[in-house]
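Single chain ahead, written as structure tokens, the form predicted alone.
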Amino acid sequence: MTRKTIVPALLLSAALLIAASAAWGEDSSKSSFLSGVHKKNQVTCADCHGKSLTVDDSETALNKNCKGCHGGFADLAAKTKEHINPHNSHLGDTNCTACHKGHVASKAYCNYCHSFAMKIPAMGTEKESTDKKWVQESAPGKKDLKSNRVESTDVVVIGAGGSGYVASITAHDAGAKVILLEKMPITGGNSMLAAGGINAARTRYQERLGMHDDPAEMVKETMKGGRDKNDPELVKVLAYKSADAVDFLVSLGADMTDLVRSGGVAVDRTHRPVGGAAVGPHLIKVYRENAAKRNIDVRVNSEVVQILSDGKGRVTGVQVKGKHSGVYTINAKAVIDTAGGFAANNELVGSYKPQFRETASSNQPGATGEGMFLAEKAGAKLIDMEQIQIHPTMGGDTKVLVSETVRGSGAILVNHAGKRFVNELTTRDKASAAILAQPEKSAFLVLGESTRKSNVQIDGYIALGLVQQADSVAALAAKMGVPADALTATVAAYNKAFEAKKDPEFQRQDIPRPVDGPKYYAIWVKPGRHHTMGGVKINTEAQVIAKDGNPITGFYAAGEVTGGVHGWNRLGGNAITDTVVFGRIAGSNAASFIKKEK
């Protein structure tokens, strides 16, 4: 099976820098290796890397020096002239070195998901980044990348997305020493891109609104959405622990007070920040702050290349390949795999679903599936790997996912003939199939002013240039390229359904708002790869299950790296629930296991 790893082009190793420094001495001639303003200003190695010239994999001191010289993100955001502000993005306070390079041309990390014509100031040139003299002189330094060092910890967590952070925080609070490893230059994973919210039943926020949601209904709808191919025991855990998951997030400082409905659900069960802000960036910010407060050891640019075991059914740690430190070993009493899915891996997706190989993916570039196969090599059973979800609404030819909560807030789906063609709140697989059944294999989200005001994410889509807007339905139709009379009739019929609180044409369960003025909006959308439902088999205790059906001792997993929770189709809003519920179980049980071993 071919698996293509998608990893962004990053900084040259600091080990190469050190080798070059030795070769060229300590005079200013080494500035010939620098790009942009660093070269012009004759910056020395020590100015950026410190006197020791050593760089850890997370590039901690280097990034501190970047901000010491150039200012923090808020300072830089205030100075930017770009229409899209890269220093005030949903990625939060990440490493400067994720985008900026001292020795080669800088590249906007944003462009791994978006396509911005963004010139980075002082970015240098491609010629400088491929300087033959630099490469030849520094090549011997590559030998220094290998290391035989061995570390020890209680729990090592693979993947710093939502599940990884939740598991790490939970294990730490239960008394375990934790190391959290992330192969990418920033933390957050796919959770960083989550737009909707977290599904939870019988929460205090629902009760305050007079809603009496039943976890049994969440089980029923999740099973139905997954075509009854889910593991029912895992689904029960998901549903009955969902309210506790929301309380946990709130205890960390998250805002989960706003409620909306996602597809395949009959009640307002999706909890999100007030005003409809994207849930993912908010939660990752909260997780990062809580991990920092606890002094949890979080390492980026640290790829796990092997899960170690004793050959007797017990994991014993991991082997890591650090960007600067090379290969080293972490011995651990428990390992938690939260490495995510593989929807960003074209080759791997294509090996299971050839028809999806060339579709766009809404995932961050690190979602390439290595965590599943590392677990398999350690004895884990993989299930449902061919179950790959297509999300119905990605912004045209972009990789930007238009949140399901836009439909949940009142938007309608309209085809190129200007007509509705599906219940907007059906499950993702059915909505995607309905769009792909249209001759153009695309559609439009059409919404009014009240829906726009209810969901702050729509302002972001406007800023990204994904939204057409007009002062009348007929004028909007002209911009969309659809028949004005048909779209006008469609909007009128929908607004009539809103007044009657009944949708005779498509039986939409909830019509919270009309398509109203004074302005009208449309977003061109296409289905694209979004979530992989298959992965590592786990039980209700988040223990990884071996091919023989028994738990692997000391091995846990949570989140999109696992299979069984969502069956053959995931409901919108259930992914964050999955990361929190099973992330907490994995962290808690790993810590308990360690205490028992002592």
Given for the second form:
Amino acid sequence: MTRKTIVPALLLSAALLIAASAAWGEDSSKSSFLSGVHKKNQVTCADCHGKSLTVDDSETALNKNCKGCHGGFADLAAKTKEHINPHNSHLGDTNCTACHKGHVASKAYCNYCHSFAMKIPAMGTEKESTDKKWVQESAPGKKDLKSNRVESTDVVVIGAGGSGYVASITAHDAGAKVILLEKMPITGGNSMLAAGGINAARTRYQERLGMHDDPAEMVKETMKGGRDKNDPELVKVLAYKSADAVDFLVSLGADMTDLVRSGGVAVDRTHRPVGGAAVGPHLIKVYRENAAKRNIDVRVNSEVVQILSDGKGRVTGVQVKGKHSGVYTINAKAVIDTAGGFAANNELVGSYKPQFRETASSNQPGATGEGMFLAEKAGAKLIDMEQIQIHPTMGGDTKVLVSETVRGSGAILVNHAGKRFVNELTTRDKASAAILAQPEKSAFLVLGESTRKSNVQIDGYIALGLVQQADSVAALAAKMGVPADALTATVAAYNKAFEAKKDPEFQRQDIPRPVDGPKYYAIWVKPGRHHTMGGVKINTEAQVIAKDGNPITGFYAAGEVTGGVHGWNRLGGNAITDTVVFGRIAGSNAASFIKKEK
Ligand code: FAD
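What does the same protein look like in the form predicted together with flavin-adenine dinucleotide (FAD), given that the last one was the form predicted alone?
Let's see the whole complex now, leading with the same chain.
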């Protein structure tokens, strides 16, 4: 800082301090604006905010100070006695301020999706929380806003989910200066919720297990799953670069050694961490660590509200609304849109598919789709917007997705009459339609001990209270409220199919395990909104395509914000492949575009 900037900064800090003291009474440490514990311990403004009292959008200093006093997540997790441990959750090591507030009531971030009866100690004042409602009434049509400052960089990336991190890391490693912007208080997006795995064909992990796979088969199955409405060129890139994508993840430090089968696929192509641990939290942890190691500028609470262009077909940067810093502009030589899908946006989903408006969504609350409309305003063509995927197995009346890998690991789908009614490993659209054709519009996953042991995620569903357990099939049937004789006969027939390696009833191809004891398990499931297949049109270079069919200069996109890769129905495991394959292409092409421009 020069003397020129220090003096105004000090004056501003002093003014803020005076204003704060005036607003909070003479002794701010006793202010009713502070929550119980902080008030009791006479915490001062500077204890949390630092001397300058300025708070950046990522609330960096605040969070450092929280951890300085209270310890890190690991320390706090160790003290937690309850089964649900918010400091050791799939959200990972995030900002404390995502849940804890100093001046308004705290709210557990988990409860944007769950409904845990979790009381945060030092909840804060009784004042209504001023938290933003992330699910917007309507995504498009933000008013033009005035910027209060201008920054510059090489590449701006919109949205810090998997695609955003992969694009940022790749662009950075190719020599570009990157700013990664995330509107939510935590990074990760839907990517962090991914439970199953990443599809990749002909990987060293498949070969190690003596398994034969072929990218050409992945192309065929992806096209068939997408009802041949996918862009075949994008699908070829997805499949033929999928094994490289897994190698890339491993090079960052990820574990992709375990294999399982997903619906619509004839081989074990879904890669995940050992023991079947959820892929998303693992990858986001790896990405966060890699971004931090590279000093990539990642900003949370930073919503992109406009993609700027020069009016001559070239994108020039973005306008951002920071939680604390207000609206500002970042001029960039290239912009990568990785802002994800919109399955959490009731209104938008309802505008395309009114029948899905009231169904539960498996998505994080920020999956509201602005990235698509910001791109459209900057000239992009949107495709397949009405193609919204319903996932067959959301846990009963919750927002928790029961991963397809539970079926892949050995669970069967049973109706309220205690009978199987569909090939469990068919595509999601068909499995969902079969459940919705049942009078109760719901079904049960039924599995045995060996399946539970093979997939650590099932223990997570047990912890969340989604699973019924019993010592016999008949006792399980009683708990499920289905006829015991029917369920017993269903399980016996399925176990016979396991022995014979042939399923005459529903032609399920892969029967990895029987439904065996000593304990039997059931999960009540209903279909729910899961994935939006449509979005920004891109080409195989991840360039955004304008309405006239030409690429928009300096504009790239990857992941769920794009359309075309998955056609009208996505196969389980292919979305994470999409984020890595096209995230890498977008990052690498944005960086080479900049080099050419220099
Ligand atoms: P996201 O990860 O959603 O990231 C987009 C980010 O952009 C978000 O953080 C969002 O908040 C941010 N953003 C949005 N608008 C703005 C803005 N204006 N300014 C700044 N930031 C913005 N797929 C698989 O292949 N395998 C699986 O096992 C699997 N399991 C899943 C389980 C669940 C519960 C869910 C919901 C999805 C699952 N999927 C799975 C799908 C997959 O996770 C997603 O399609 C994929 O991760 C999307 O990645 P992304 O980076 O494109 O978007």
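Numbering follows the first chain given and starts at 1. Throughout, rigid core stands for the largest set of C-alpha atoms superposing within 1.5 Å between the two forms. Since the structure is predicted, the reported quantities are computational estimates derived from the model, not experimental observations.
After superposition on the rigid core, displacement of the C-alpha of residue 42 between these two forms amounts to 2 Å or more.
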